[in-house]
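Shown here is one chain on its own, the form predicted on its own, set out as structure tokens.
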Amino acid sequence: MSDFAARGEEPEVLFWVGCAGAFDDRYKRVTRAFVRILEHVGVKYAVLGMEETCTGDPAKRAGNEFLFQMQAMQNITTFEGYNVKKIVTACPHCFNTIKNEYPALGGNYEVIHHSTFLQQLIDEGRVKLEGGEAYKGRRITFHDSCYLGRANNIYEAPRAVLEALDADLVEMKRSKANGLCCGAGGAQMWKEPEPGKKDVNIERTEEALATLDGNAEALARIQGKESGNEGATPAPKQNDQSSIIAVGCPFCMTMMADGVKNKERESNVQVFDLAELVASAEGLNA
């Protein structure tokens, strides 16, 4: 961003990388995939680099309002210094905080989650999803992030991206507004889970695996409110291709990937972010 400012220019969009996208080895691959897409379609983007700090989301969810406001005001000052107008991020927690909580502190910006941004690129024909890995016939289920779905009512954009892959999209018994949390939201990412009968991410992973497998018996044992129109049991899996749990959140990726490892299903079930799937379909993987 400082390079743009030095040239007297402004980018089309600021890519807010987030802590996971910058520091988590697994999620760095998502950052790289999204950047490859931006560069492939010619989006004029910038990042803050060392000037990007935490949004303050974990502090606020943990009840430390003072720390949240300090971190938020630091970021708002940086945004204002660069005359930032439009921000895109792959993290629903960063998205929710900057979009919904910064305005009360004087920070008003157009904030877009990368699922919506990718859908727009596909709708505009700038991303054609051809030339790379083909997903036709592969079974994919999408895990809704609470901070993207229930907090911001964004359910269709990630599904539109997956449908564009021409994959076999199967819905979990609990999805969209009735989706089950991965267990990491509300600053839970940074601590051990509370004692109980089962960790939330294991419960959610079992549901995802049963959905991908078309396991009616396992799905019948799942408790909780169903989504209604997606309650039908998917047909049993018919081929040997790896199935995919798609996510649009770094916290969800960690929790679902850990769940797949716990169930020892890494050999035939993979967890990918939407940006990785799109980049792969475009032949943009390094």
Given for the second form:
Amino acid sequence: MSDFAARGEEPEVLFWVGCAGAFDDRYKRVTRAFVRILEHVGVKYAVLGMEETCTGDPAKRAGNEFLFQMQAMQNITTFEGYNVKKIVTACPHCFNTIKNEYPALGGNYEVIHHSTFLQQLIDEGRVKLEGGEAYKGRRITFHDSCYLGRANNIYEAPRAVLEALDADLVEMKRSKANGLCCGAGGAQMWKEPEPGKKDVNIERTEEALATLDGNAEALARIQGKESGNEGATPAPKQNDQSSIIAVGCPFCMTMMADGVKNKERESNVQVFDLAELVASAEGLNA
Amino acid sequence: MTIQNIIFLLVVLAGFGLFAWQVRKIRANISHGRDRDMSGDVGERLKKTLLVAFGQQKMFKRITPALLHLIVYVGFLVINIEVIEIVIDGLFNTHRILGFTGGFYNALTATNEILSALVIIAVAAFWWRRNRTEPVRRFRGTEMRAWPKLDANLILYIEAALMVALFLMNTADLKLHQVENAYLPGAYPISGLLTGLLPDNATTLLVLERLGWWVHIVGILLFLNYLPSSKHFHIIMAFPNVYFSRLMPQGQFSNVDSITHEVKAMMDPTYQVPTPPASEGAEAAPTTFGAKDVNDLAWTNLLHAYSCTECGRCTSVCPANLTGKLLSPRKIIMDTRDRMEEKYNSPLIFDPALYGPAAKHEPQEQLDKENHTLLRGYVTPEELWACTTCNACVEACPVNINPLESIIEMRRFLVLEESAAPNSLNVMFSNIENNGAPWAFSPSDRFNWADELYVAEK
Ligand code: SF4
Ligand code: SF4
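I've shown you the form predicted on its own. Could you give me the structure of the form predicted in complex with its partner chain?
After this comes the whole thing, all chains and molecules, with the earlier chain placed first.
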């Protein structure tokens, strides 16, 4: 960003990388995938680099309003310095905070989540999704992030992106407005869960796996219904081709990937971010 | 005016007067909450009220209870017209005063009868859903103590009794007119089938008709006065509650303005903290951050507590609750109401607390009455920290209650006033403070992701 400023230019959009995008080894791959897409279509973008700092989302959700506002003010000052107007980010938490909570502190921007951004690129024909990996026939299920879906009513954009992949999109029982949290929101990412029967991400992963396996019996078990006792429980029918849990959030990514690992299904179920799927369908390997 | 009219007048006045008195108490309770400006957006709010409250929009996510509820709800609306007639008849010694409307009256009475029969069926189904050995999951839970359970069933019994009284009145009236060969305005598809059950004696029939009539109207007045003690108050409060619901995106949490001033003053010494509008005489009380007790919550959060139907839809979708944690958003809302009534000692007609101390609620941490508050006395920090702020409870609530707001306010109190966050969260806070990220990474590593990538502009 400072390079642009030095040249007296202004980028089209600011790509807000977010802490996870910058530090989490797995999510760095998503950051790179998204950057490759941006460069591929020739969007003039910039990143803040070391001038970026936490939006304050986890502090705010945990009740530390003071810390949140300190962070927010700092970021708003940075944005003002570069006259930022449009921000794109791959993190629904950053997206929600900058879009909805910064205005009360004087920061008004056009904020876009990368799922919407990708959908726009596809709609405009700037991303064609050919030349790379083909997803035809592979099963994909999308896990709605709370801060994208219920918090901001974005349900269609990620699905439009996945449909463009020409994959076999299957919906979990709890999806869209009824989606189930991955368990990491509200600052849960940074603490041990409270004692209970199981962790939220396991519950959600079980649901995702049952959906991908097309296993009604397993689904019914998750819904808490009594399954018929006739005969032995049929072994879950697993796909030969590996299927995908698609996410649009770094926390969901961590939670679902941990869940898949916990269920020992890494061999045939992978967790990918929307940007990674688009990048590899375009032949832009991150 | 006969003596009967005068007695009736007194009964009606007492009924409505008592109700008004109770409502005033509740109003006072709610107004102990913090100010929150909810004016404006009238059009949008009315539309919401029409859809969600009148239109039952959010009920239709689950079809069986939605249909059952719709029957009782429509029955309630239609019966109100009948109540107008009963009140006029009772005051002026008339009989079925609306009878002159002919076709309309036929339609009214017939609809009423059919709906009443359906209501009895619906009530039976509701009862079954709650009382069979394995009730619907959301009707269980730690907060569903003796009183909430009894309350739910009482409502069903009263509703059924009111319908039975209505049929007694109609059937006796119909038969009386048949015996006397007189004409009775209205159409009675159900009572017409029941006449055989009653004796032919005119006097007995008259007595039965009067009995049904009095039981019906007195029952309605009693029910009306029972509402403020009950979860059934939602039939009234759902409307203002939906009207005053949040219009912001669900992900947007409230801003704490007092902190904004402090932060601005810290960053810019010349910043002038705007003086609050000169409050007459009273020293501006030092405000606490977040909520410790009910009066620290916004009045809308208190309104929520009186609108809650205790249906448990919020809890049944809560990821924390689903996976066995202590948190139940319904409990947070019910605790708020219990605490309000304890603190402000709202004298209700049917005081549920009289039903036994453990009937409503057991304080989580046994403190003396003076010192226990909503937080800690009712709601434990463990419950609060289990929330993922996922908004599922907010989405699920059929009357637009927002348990998450109260949860966040209490978390704010724990963090800002007591520094009582779980240790790992304190680590996260200091990471943000020192490194600008919730993890312990150095800000200078922020660009490392680009190492494996050729980026033109850095
Ligand atoms: S916001 Fe909190 S209380 Fe509400 S459903 Fe989600 S985890 Fe449960
Ligand atoms: S808060 Fe809403 S969803 Fe929860 S029990 Fe009360 S009325 Fe039902």
